[in-house]
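One chain is shown next in structure tokens, namely the form predicted on its own.
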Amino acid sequence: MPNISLAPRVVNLKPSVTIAFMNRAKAMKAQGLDVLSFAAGEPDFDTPRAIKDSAIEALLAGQTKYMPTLGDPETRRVIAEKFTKENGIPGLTADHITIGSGGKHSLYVLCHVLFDFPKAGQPQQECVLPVPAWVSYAPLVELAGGKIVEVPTTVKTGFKASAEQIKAAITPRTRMVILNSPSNPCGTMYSPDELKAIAKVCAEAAATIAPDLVILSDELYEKIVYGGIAHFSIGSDPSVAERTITLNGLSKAYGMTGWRVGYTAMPGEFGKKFTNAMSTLQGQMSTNITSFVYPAIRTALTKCSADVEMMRKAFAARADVINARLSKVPKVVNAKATGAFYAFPDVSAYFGTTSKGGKPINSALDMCNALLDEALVAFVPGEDFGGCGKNHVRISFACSEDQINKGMDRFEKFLAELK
């Protein structure tokens, strides 16, 4: 075997946690095991058939070819409108949007078109992040040339970062401040009062220590969201607006985690200059989306708001049903979901011991792995999602409120055996 190495940069990289869990529960369910997943992050609903139409439609006349990079004039007109009206981010055009195969695909081009490897005698640019988080923004700011300044979080702050916590972390080094409502993994939101004292504390520091700040603001979750809370997109605050990058797409409002859809926005004469960079790296590495998806787009965001509704009522159902269910389980603590589907349970009073079929439980990572093992239900430890994240399991609820009862069975039975 030749002595060929590969780059550092991704032997050291680690692979996502989610998708692990995930795939190794499939791995056991083709072996024909009862195996309850709780590990992916993807509505168990299908794609509306309007969006569906639309893209057959468009195959079927031809739309096959080569694209702009960034999408065709009107599907981007379609997007500012959208955020305009239901986000109220202002001066929104065509020419502020950005779209790009995923949102994962659209933080990675972004995260490249922000950050850099400093020269020699530089500081590096740092990230605020508050903590625990999704397990792909500190790797894809780090491939970057940033560096993670993490902001922790507890639950009982519904793992929410304070207007001062933020403040404190800022330094002139700041180039993003990282802001996910409703959260994965956490399933809670930022109230709109304390989305606006974040903008004021950014703002603030941009005025004074920061200049370079941006905010991303993933927004992912926004319409999957039953406790009350109304979502509240930071960039619409006057005093941050041309700072702030919008994130979003259709993977889970809309049951289209597979079309990978993901889009941005920014205002102002510096979001023109930031969208163009993203059409000059995008342009160097996938170029358009799938032609025939356009379309689809547009009819997702214009005609299906039906549908929407029809998921997110069920997954309101689903959160009161976890919810209930946690609530009772001896020993763990439960921040309350109010948005997206997920529960981030704190199950560390069961570290120390010991699971019926013999294997020592002291991490979150223990549990999972003796629980899909022994009891066949699929959670994601929560060690990679930073900060008391080690003390935490996540739980999709993206599933029927059937599979739900039955992984809760499961699970209270696993900890009540647990010696």
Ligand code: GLU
The other form holds:
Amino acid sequence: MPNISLAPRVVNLKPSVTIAFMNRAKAMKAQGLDVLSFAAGEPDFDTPRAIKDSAIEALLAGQTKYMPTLGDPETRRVIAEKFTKENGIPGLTADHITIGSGGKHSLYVLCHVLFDFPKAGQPQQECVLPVPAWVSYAPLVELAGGKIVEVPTTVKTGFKASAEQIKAAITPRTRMVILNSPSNPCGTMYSPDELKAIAKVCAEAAATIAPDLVILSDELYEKIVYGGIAHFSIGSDPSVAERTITLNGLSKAYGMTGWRVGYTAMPGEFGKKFTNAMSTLQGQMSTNITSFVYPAIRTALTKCSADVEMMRKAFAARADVINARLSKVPKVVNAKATGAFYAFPDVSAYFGTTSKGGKPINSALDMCNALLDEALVAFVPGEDFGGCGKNHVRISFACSEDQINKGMDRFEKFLAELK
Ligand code: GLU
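If the one shown is the form predicted on its own, what is the structure of the form predicted together with glutamic acid (GLU)?
So here's everything in the complex, that chain up top.
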């Protein structure tokens, strides 16, 4: 092999553990193994027919050429209307909306628009992140030059950071505060009052010590709520509206993970500046998303509420099953899922044991490896979600109740056989 090097920032980049376990489970299934996968954060529902039809019609009508980088004005207007009507975000027009290739791509672009590497002798810009948090926030912030400031949470408080904790983590170097409710991987939600209290401390900090502070509210799971807590968009709070980016997309609510559609909204004059910067970077990176997807976005957002409700109800029933099953597993501590489709139980009471197949179980990663190899059940180990995540495993229950019950049977048997 020739002696050629790769860029260190990519060599040092952690691969996504959610994607890694999802791919492993898929590869084992392809070999004919009866793997039950709870790895991917991916609904098992197909995309509603009306959404597919809109894309097919546009494709057949020849909508196959370049489009404006951030999307056509009509689709951006429909998204602005969605955020205005459903989320109460004030002052939005199509000019405040960006459309990218999935939530993760939008996140990548916005991190590079907001963070930078410090000049010599200057401190790094900071990103306040309640943890455990989705595995891609920290790597993407760091790749753009930011430094993660973890705010630890625990299973006992439903993995929620308090306003006081957020306040204590903010410094003059704070560039971003990331919030994600409903949460991936925790499956829990902040109440409207808790988010208003966080908005208040962010507004106060911005007015005093942290003028560059921006809130990133990742609301990809907003439609999947069933625990009696109403979804609330912190960007609707007037005190922080013009410093909040709301991130959303079609993947989770509409069964559209493979389509790759993410979008952002940020109102106000700075919001327009931010949106233009997103356009400049995306214009050098990927240009517009697939052209014939735009009509499908409009159909999803304006005509598919019945499909969304059908899926929400199914997730609610599945949450009941997994909440009930996990509450009965000896020595496993679980926070009841109230949103999204994840359970994130603490399994650390089983560390220090050995599996039936002879594998030492000293970490969540050990447990997930042995569980997959020996019991053919794919969970995601919690280490890369940060904080107390190292004691937890993530179970994505975006699958049938039958699969949940079978998977839990195998998981309980696996735990019972640990020595
Ligand atoms: N967001 C989903 C998950 O957490 C999809 C995979 C990924 O992007 O991490 O499983």
